[in-house]
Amino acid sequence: MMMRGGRSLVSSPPAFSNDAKKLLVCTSNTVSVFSTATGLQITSLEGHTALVTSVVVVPPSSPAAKVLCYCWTASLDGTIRYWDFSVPELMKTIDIRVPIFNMVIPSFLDIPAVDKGKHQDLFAYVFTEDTKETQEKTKALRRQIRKCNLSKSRLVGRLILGETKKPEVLTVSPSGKFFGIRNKCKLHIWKVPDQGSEHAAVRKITLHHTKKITVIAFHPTQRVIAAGDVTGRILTWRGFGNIAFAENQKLINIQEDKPGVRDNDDADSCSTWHWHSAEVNVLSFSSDGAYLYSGGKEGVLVVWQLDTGKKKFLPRIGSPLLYFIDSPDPTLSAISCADNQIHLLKMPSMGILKTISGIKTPCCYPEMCKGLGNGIAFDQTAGLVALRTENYCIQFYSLFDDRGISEVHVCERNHQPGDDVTVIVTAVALSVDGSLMSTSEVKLAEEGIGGLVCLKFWQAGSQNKEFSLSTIVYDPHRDAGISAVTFHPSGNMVVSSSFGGDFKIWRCNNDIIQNDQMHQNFSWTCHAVGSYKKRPMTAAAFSADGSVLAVAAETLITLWNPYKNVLLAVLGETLTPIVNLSFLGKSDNLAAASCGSNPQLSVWSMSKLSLSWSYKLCIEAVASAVDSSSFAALALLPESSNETTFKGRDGVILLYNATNPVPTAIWSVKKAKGGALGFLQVNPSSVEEVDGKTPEVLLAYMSGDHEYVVFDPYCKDAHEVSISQKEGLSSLELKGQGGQYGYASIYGELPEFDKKSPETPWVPSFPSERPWETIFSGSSHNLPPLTKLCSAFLESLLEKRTAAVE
């Protein structure tokens, strides 16, 4: 067992508890329970062996039953489980032996009603996969809607309500009388039969549209259903099923005009609204049925008033919306976003109260930008990881607490979901103590015009990793891109290498500013410049004591004195360019990884200035322990061996001792492409002992999907690591649920205002030779007047004369 984290919080819709104090979130093969007051995880439901696809909270049968905490979960492992999530405790398991993609329970019976001396059964409708193949039935229609008797723990005979090619989302009406699915350009709606018999006939209608439908929602009290399509339109059918779902089937239908209804569908009318520019992902009616919430790729939550069509917006959420969940508390709702975040909203003002922040997903960059680095750095002392995000930020994520800590805005740009990528954060580096950070970014050229490289230095202002910008350097290596950025062990020196054939050493000037509150101001200046035969510099690393700087000049390793900028030695040549250098702890060995047609992992002896040993391996990442000579390497496996030998796993983690070419341990992993490794130093007082020993160093592996595991690499069984929290979650939860009265209970606490206006810190920067690259950077409301912009822009395009012409 290992400590796992970084799972997706938005793979399925979450669910509120009956008292709205807890939020149940599907996280891989578990269900995590969060406090809505603090946004912190309280407990988890563990037992499923595959992805959990649905969680349904049992509603209370009476107002007094709101304190009860029971739920049903469904999973791809083919089981449906019944939980008491207040303990937590597994109460019941139903194994239907087929993967379950989705589940709804239209009618709950907390206390079984008695009908003529017989208990009524509880039924669920599940979307499953037919794993049996016959000659008549191929893989074309293998996803089925089945009825499951939860009371008797079995599927209902051979009853199949519908079949589709792909698994669709089952949506149930708030009244529990209807449920439906979308299937391409059609809507299929079923009426839930009475609870009397499990074989009762299930009536169905179909509504048609001209575009592919993406989401549906039922009105809480009326026969109204809304659907969103791929073009951004929202359709609302009123009076659906008045004929097919009528109680008296002998009633004669009088044909009347049905505005907007296609193909003589069973509905009274159909109206259309259009605001979204892309497909609609979110649709949900308010609990009173007066409003409709919609959202999509734009990252904007729209509130429609059904009677008038008027709109209200919650803009700049920053990520496409996936789900909107209403809670039993009318003042609380939740939205799930594609950036793995869940925002708790205060209704009806739609202000964000808390954010449950998962790890951000990997960035999608153009093909020409591949190979610029994975943008991941580990803070070894604090157990944090810094990774780049799509909204031009660096996210700091706690590997031990499995939650987001903070975000640093690297680029002064307004990120809109769906926009073309114009800026890429190519590298991020942290100092040993985590107090300083350096980032490099590239502004992509548009049609060959306008490229720009920036090197930025940051300093931490508090323990929450709130970094502030200290120095900006435009085009630090002329027009060349930055290949690597590395901190000196002391933190007061940084080296940046470039593909243009040089590297630069930057020194920190630490000034203490005398104000009402004394604080340090860090500014960075270039200390030295080095190159070797005009070769591209592809990687760099400092030794443990900082006395030696190793810089890779393509296939060669050059050793420098970083203080005097003197070339000390040149190590032998590799077959392909080196992309990673790492000094192995306090030993006199250096590990180098090269990529290309002949990849290689090699270890070099600094005392002998020669090659110790090497392997022909394609290395994705290398990490070394600080206080020992051990290091770990993440190697990619050949595609031919994935399916047979390693059962789909595409990488292995190799643990080496620097002096021994035989690995001391090997672990096979999935999604190694784009992965990262890092050793973490742990405080012994915060780690529970395993077999009488306390691990001092842990190894963290982060996959290409940003899921991670943390384990003790020196333990044979790789036991699970338990970290004790500095402050209990229960105490934090009590703090967040403290009673408020009077003004604070209605409008919230008033913010504290500082009478003295904060002074904007001066950020030193080194100007670029092309100033027009940065004129239009920043938010639109912060731009200078047009007259100033135009004059500066036009002057930058003109060439100044160097001498007067007679």
Contents of the next structure:
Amino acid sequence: MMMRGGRSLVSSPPAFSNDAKKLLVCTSNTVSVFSTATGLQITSLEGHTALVTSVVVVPPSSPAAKVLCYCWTASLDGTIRYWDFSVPELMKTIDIRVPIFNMVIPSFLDIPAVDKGKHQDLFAYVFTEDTKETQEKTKALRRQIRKCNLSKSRLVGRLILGETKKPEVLTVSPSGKFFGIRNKCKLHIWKVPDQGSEHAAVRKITLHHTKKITVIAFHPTQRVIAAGDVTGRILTWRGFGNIAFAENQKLINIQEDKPGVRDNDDADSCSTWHWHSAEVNVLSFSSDGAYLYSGGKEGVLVVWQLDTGKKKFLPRIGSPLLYFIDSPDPTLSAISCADNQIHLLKMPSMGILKTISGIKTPCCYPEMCKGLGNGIAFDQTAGLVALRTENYCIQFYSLFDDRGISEVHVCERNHQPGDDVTVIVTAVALSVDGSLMSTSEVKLAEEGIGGLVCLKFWQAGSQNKEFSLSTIVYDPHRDAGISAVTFHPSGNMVVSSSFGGDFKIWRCNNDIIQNDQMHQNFSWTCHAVGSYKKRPMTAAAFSADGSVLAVAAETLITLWNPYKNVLLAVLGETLTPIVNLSFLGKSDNLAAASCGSNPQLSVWSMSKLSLSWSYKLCIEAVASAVDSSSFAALALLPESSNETTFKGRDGVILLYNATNPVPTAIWSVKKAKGGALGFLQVNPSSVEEVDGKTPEVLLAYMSGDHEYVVFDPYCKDAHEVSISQKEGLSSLELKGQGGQYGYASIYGELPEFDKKSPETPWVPSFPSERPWETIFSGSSHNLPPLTKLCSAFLESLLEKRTAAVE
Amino acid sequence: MAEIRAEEQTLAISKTFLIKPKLKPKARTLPQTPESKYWSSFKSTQIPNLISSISSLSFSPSPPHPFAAAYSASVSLFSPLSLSDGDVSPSSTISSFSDVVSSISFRSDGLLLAASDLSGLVQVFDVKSRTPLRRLRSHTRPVRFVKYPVLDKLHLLSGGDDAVVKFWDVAGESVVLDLMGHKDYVRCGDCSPVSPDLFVTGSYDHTVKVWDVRVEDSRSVLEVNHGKPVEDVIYLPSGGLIATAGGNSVKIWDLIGGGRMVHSMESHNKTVTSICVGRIRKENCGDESMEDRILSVGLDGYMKVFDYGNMKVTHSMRFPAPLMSVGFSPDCRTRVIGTSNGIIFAGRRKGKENVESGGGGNVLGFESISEPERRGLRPTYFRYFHRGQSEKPVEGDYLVMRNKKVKLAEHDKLLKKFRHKDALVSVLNKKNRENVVAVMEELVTRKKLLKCVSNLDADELGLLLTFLSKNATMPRYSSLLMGLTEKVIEMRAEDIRSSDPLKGHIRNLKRSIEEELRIQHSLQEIQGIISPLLRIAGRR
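The structure above corresponds to the form predicted on its own; please give the structure of the form predicted in complex with the partner chain next.
The complete assembly is shown below, putting the previous chain first.
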């Protein structure tokens, strides 16, 4: 079994179904269908093999047809597909063999119901990349606008409407008469030919502006087009194309003054509004054409009354706005935000009804704060991941359900996109049972004054991960930053280590106050302080039974008794400071990862107090299973390793048994930088069975941009993949770390690491999507009839074979 | 019929966060019990400037329970109602005494007040007119206590340094009984709350004697030995127990059990001077019940609350002077404590007015004044259109909550408008240093603090420098303020040089810094002394 999730909900604009009860969201290779009433996912359309770039819902031709749920999707894999998304079922596939960046279908917007019988051809305008003509053309102008006959499933001849350097967004007018794109400071508008003939001449006008235009929108009824530019201005041209698109070709060339219109452009007037301080990303007319919605980087949705220019605001959304979609239901609309959230708005009042919460995007911090950990903690029992977000929150995301559960506001601040980052959540730790959380935050100083480090302890409410603050500690290690926070397995002890050279053990005193209901009140007090030769403490970990605390003092590992605060032993020395410590389950081994110029993954035996084995690997994350001795490490591949051998995959997950330096399984992954690993305990109800047995434990990998995959590391087919690669690993790595511990004498016979070794028989081994596994998944009432399923199932198997042959 | 407009639940993404000072660390003591919360809920007011020590305090049994305080050669009456308004002047004063007043006692209806003085005279006053109605002279030595029986309006009990306890007929100004038996000064006594005939007296001969006026030949019916000179004795409300105070201890005796000592409370460090019965309202499992406590005050300046049901000290309060007397009003709302230096600490508790004392009883008797019948509302009345607006919700009503309006302080409002300098100035004017530091911290997070400093004009700079000179050396804020002070002086050096008032501020600042340096030096010296000792201690 394998679960993917954490995909971006905001890669392309979503689309409402005709009854406004469903929202179709492009989520990488699939289109997810969400219910607007509950905000939960209903189903998904699976079939595309690359990023889905547009989804167009077929509008109803008559009021009775409102219940019909058909849509067209276009993807980078070069196909346009036609779906019935109520079932969901693929109806038709059109392969045009060029990646499609954007698709609009203007013509069915104006097909009157009477014409249906005549069977007009349906045309789509697509934005594609020309893959063939690379020789004669300059590379710059390879993105083309083409016309596609959807009824006949092919591109229309050699008709190229326009070419640009970059893929642009095609915008179609609600009436279906025009569509346009922006191109730097220009605006190209085409008039859709009335007749459904293939080669009807498409007329085009161009409007000019002095700034780079970012977004355009058409008025639903009038010849008005609005455009936003990078400086935040909104331009509104009225009566564009009066000359070029005139119905009767009679020239009415009267030189009247055209206020605001540049360069003798074909428009009556042009007016400018300026409220946004940064570029405008969202522009949309209301369905009656009386209002214009605009939004941009500052996260404020502005409603302009078109006639008067009066404004109304939905302020403080907290994230740059990307898309605004009106629904057929006038009381509902949706905005997509850059932090992977889609808010459903109740319309005239603009209150947020529901939020479709995707996983929040990783936050980017100033350079000085790098290396403070990735701020990701796994809740093993509940299958949740806690990750810090840009708006000073900790988001709890369910890995099994693929949706956001809750957010905990860690700092009492609101995030405003574009602000300087002055407060940073540096670490988050969860107790084993997930009921307690500890976070640390740093307030950056202004020219050396006013810096503050806070350590906060939280306790979960009765349900739903509603955390409440129990204790704040200001400047826990004087002014030094916190390097790591870790919970004791019992949950009533926390260690925080600092770069200032000490670590503190915090203990929880819980007084149970019995008023109306049982109410536990936790308070945390400092129990002990320890330091080792004033060295910066860089990492900390408790052993599985909680009897030993390991704290890394730069290159050394110090072992302490956490209850009595007694130094038990000091272990060896690594070359560079240790950034990650982890006890390996119940076994008496300790894994330490150090980074820097001489990265190293080393495993230390607690019984012998010596190094067992080590690799020269740049480790991003280490995770150990609670009750087995195996652990997984996410290693970054060296930059020098050839990109083609890994196909853009820059990291590997290595599964080790603690006693054995040879990994039991290997997977290569993408975007490993900033990634995280975590073992999850299996809750039998949440996981479907494979071969009649549930997997013991699951491994979750979260990539640098928070896409994740959950899989069974001991699964058979995962093994098959890895076994074939054992040799590959041995040639990659295994190098002892000098002779001072007698390590080389034991492992001396291992092959030397040769970075230039040309034969690295790495096969991209990340298990590919296997549709035959997912076809039958889901509840039975959602499944299509068996006859349909069977053919699809067999088909998928066939595809697999052919792929293997290739 | 209420019209309810149900708003669909909408979510807010961002909240309003007020600029709040950093949290202070809580003292690592036990959390407040409900009981200590109750006792500290008495809002304390000081009645200062009374001459000499407060020898006795007595509450009138009739509402609103005014209390009388005896000090020097006068007795003052205070109204608890004016106390809650903050008025601490006595409502009336009786000063027709020739010597120091030792003890006072209200009659059970609160109309008469008996007072004894050290000249050996016991006088009975009308509380309203303050005229002495009776003068009872028989004691040959100073009288130390006088007491009206609880259930008897005609008699009076007194005792004094002549070791005789006298039972008076007040109307006839005559002694009914001379009770001999004490071998030393009689200092205190109390009358039984359940019987008009029984009373106890305590004496410096360490004994407490129980007397019964019905007994022939005036002998005490029971005698207990406290072990120390007895300073105060009271009957507990059941009438079966008495509490005695003497030395550092308060002892509880079971009279019905033949004078057996039930418990001895020894938590005072100096002599316990006075005790009285206090009451606390307990709410367990929904129903209310009153529980009695013993309040004891001592020369160590502590007031202790003793739960004689559980034999535990449940609360203790410290006062800055030796305490001489204590009183607790029958309606449980006023607690007064007299000190030896002429200050009364009166504590008044907020609460309903209808808490009646057990023994008080309504004297006046016209409590149920029939309310005028309410006329029905008609559309001609203005109130008709306002009907139901202030209606309280009935149980079972569904409440549609209106979002609470967030109260913004002035600096919050200014910060919301990004008027950073104005916010800083406004909070500096408010003189709350915690808020000032909080606003400064917020400005640091916005990276605007130094910009603000550079924009301040001369007056505002003076304001800031005053604040800095006062607070820069406070350990809690010094990490921020020291750095800021340095920057301010650096940035505004020229303005400061050109202005004399600013120079004055700088001088103040310098002085406070020098003082702080001196403190730090001496602290370091102490550390130098201590650390080798600690080292040695750690080696053992």
